[in-house]
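Listed next as structure tokens is one chain, alone, in the form predicted on its own.
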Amino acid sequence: MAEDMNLLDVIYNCRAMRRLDSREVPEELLVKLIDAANQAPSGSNMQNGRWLVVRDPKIKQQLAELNRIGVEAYMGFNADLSNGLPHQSADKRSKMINAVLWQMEHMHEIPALVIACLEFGTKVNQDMISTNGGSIWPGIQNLLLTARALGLGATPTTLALSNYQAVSEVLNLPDTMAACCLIPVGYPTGKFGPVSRKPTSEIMCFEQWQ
């Protein structure tokens, strides 16, 4: 664990960790993640975030298959993903893509899949899912930072959730609830390190954009 890390240490070293060990994550740590997520703000303080922690092999396998469909479609639509970007070399980009593919092949082996959901109180449609993320993503970020502080790897993905009706069937969600994000959680096989981001000078202005 890294409980001696301060908040800024956690933020600046919360690297995406997709390659995760299959060993079990203690239940008390999983509860800590959800408890931290639950502290986040929500629109109008509705507190309508709902969290599923999936450990059952059969359900994980079904989610893994939905994720495979989503990843393969995404890769097909973005054939140039492995090309470099101004802020990311082709080599680093390729490593990231390889990690996504590794996760696709091994998702069913990852010890816990956390599903962040929203309860709408009325029958869900795709537009509602698309426009209410502000009430769940702060909780997801809380979860990611808490996982890092506990020495766990956790990286969000929505590729498994493209077919929200299929996901709802797998998870037995009521028609008033929708899955918004899937977060595989486990002990990373690689090493944590600082994140690589564009310099603040390139993405920030005061008063007006210039």
Given for the second form:
Number of protein chains: 2
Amino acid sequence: MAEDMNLLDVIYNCRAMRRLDSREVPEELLVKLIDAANQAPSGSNMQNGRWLVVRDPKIKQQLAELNRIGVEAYMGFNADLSNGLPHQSADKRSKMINAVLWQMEHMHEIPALVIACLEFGTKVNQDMISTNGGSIWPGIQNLLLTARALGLGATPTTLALSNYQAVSEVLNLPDTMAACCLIPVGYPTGKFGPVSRKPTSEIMCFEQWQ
Amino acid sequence: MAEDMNLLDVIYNCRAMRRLDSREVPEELLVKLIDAANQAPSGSNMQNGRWLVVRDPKIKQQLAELNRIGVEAYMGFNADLSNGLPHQSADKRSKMINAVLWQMEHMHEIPALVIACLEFGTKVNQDMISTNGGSIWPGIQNLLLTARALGLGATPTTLALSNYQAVSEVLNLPDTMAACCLIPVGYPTGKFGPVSRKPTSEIMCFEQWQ
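Previous: the form predicted on its own; requested now: the form predicted together with a further copy of the same chain:
Now the complete complex, all chains and molecules, led by this one.
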């Protein structure tokens, strides 16, 4: 059973899955994802991560529109996105961009949009959000890994969340809470596969950087 | 074999392990941790996470001193730290603080200090570091989970890194790189066990926040 996948198999086979089927995801599995996310560490053990799971078509539509604005602005500012990188060929980069655009067009049809939030207990400012990433991103990674083990596709995105005011209104967030990441979740239409990363020799050193 | 632990068993039993033995960790395992960390996603797939593994006693001593300054300042600013929280009793909170203090006193003896960094390709400013948490913390979580599966203790800490200039000098970081998290790694002296977290009912909602 996929749920019994061992940790390292999950870690090495957890590709960003953006093209998702519109087929419903059982509520039990969605709760399982959030419960796994909630086990991650947080700064000073504040346990201030909060999780919204949006399935309502009207709210998904509103988030999809905010995402479209974010993605189009991003693409406009980064016209060379499909040029490739030293570690990702132009062909692979183009495929990634196409998947991002597919997701933009279909976000309202994706069965569940998970929003990872932080609760600060006091009125939020941008500085608080950006300096508390360590209290929410470990949980997001737990969620991505668990989705993979359950046969669900998931990818962390942030472009829908640039307009904090609009996002807070759509999600009814109090002014003490901030949305940090949107993770579309559903059954993937493509195949899971190994991730492709730079070799360890390029990204690690012993003792001091060289 | 611990390495074959299934994902969810690891996620639910990955406590912060701060009291670590001074016994050496085989280099092969340290590389395994970094390789697992390197599989995590990064914003726009930039793969800009970089990892330092410090075993050199002199450099560990310098980091231990920076950590002491950070921990003492933090304790001073948060004198009520051991008062307990709605989700953590005063007794458990005191135990956590004692473990943080133990780690402060023994950091130079811990076999490996892993420093998770970001490479920006251009001169770093504080804003870049704080808005790119999503490109490094997922990898840190991969590392913590993998450490657990390998029987190693690890905990993410940031208090040693407040003085960016000093940290960069100690680690010989170019001005395009920033240290985001320090993770002491070693064999735990205590026992692994389940993490204790708020119930899902307190941290998740469907559709909108209520």
